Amino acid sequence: MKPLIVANWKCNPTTLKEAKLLFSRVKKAGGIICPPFVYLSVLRANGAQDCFWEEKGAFTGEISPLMLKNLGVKYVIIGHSERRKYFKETNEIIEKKLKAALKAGLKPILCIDKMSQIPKNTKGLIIAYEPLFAIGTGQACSIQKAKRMRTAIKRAAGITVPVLYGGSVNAQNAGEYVKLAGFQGLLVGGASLKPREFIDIIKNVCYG
């Protein structure tokens, strides 16, 4: 299986302009690309940063599976430790949002950083290690450790469960992870915002 190189820009960038001008930069080197909501009609984009847990209704602000669905994404991030940690987004919320993806066909990259986040069923799951440490620190998490993660996550979640590393991946260790740690691929965060970086870390996974 290929390496999934997911590309969360988070709330960024400001601008259409500044967006338009990133995805062109980077969409020829392949890989996963969540931009803001706001992008995704006019980028195209095949990612999603996050979804609701119902297909409509009055739920002022969110934004359904569904919706999500007819505008051509494929993959939706959930439950990422910002979401966890600012908006309060439980397990059962996650889990929610989870049932809701799979059911529009979307398909789910769950971030946990521990255990206990994993879910009793992950059929259909792509599960993104993200250590709190190591997430826009700079700091990123060592390939021992981030292999002995990786091998708990697949113990408890299944063989066939593709799992990524995120968390300070840049060009330099981003092969590491995937031919050293054993990942599936990896989620990068502010790396993602530099089109030669991002390029660069697809070469050194991909092709490297």
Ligand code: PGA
The other form holds:
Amino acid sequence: MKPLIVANWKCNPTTLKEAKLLFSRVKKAGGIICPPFVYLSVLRANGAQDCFWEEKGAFTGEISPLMLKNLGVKYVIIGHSERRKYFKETNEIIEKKLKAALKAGLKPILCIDKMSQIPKNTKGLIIAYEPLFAIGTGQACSIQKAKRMRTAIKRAAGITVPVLYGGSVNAQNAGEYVKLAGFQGLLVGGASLKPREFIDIIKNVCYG
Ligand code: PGA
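Given the form predicted alone above, what does the protein look like in the form predicted together with 2-phosphoglycolic acid (PGA)?
Full complex below, order starting with the chain above.
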């Protein structure tokens, strides 16, 4: 399987013009790009950062997995630590979202930082190991620890579940997580907003 490199733009950038420029510079490199919802249809991006657990109805402000699917989106990040922290998403809420995303035909990328966040049923999931201390801090996880976690996650979730690493990934360290620690891809936050750096990450991992 070709490594999956996922760009999580989070709540950036603030104008459509910037979003178009960033997207136009990275799209050819072949990653999964997850921009904010408002830019999805214009960019025709293949990834989203979250979704609701119902298909439709009276749920003001929510975006359903079916809407994303019908827009051409293929992947959706679910349970990111920022959603757990700022929006109080629990394992229970996250499991409802995972089910709904799968039902809509999306591929969910479940973010976890501990083993207790792995659901019982992992069929169809991609799991991203994102240790809290490494997210947005510039302090990436050591390769040894990441590798141990990857093994533990595979053991708990099943060998066929792809496991990605996320947390302060940059063009220097990207290759190691895939080549030395055995991850099947990366979830990239801050560095995905820098086109040159993001393209270098893909090059190092996929062709380096
Ligand atoms: P980071 O974010 O690459 O900026 O550490 C990763 C993430 O939050 O998914």
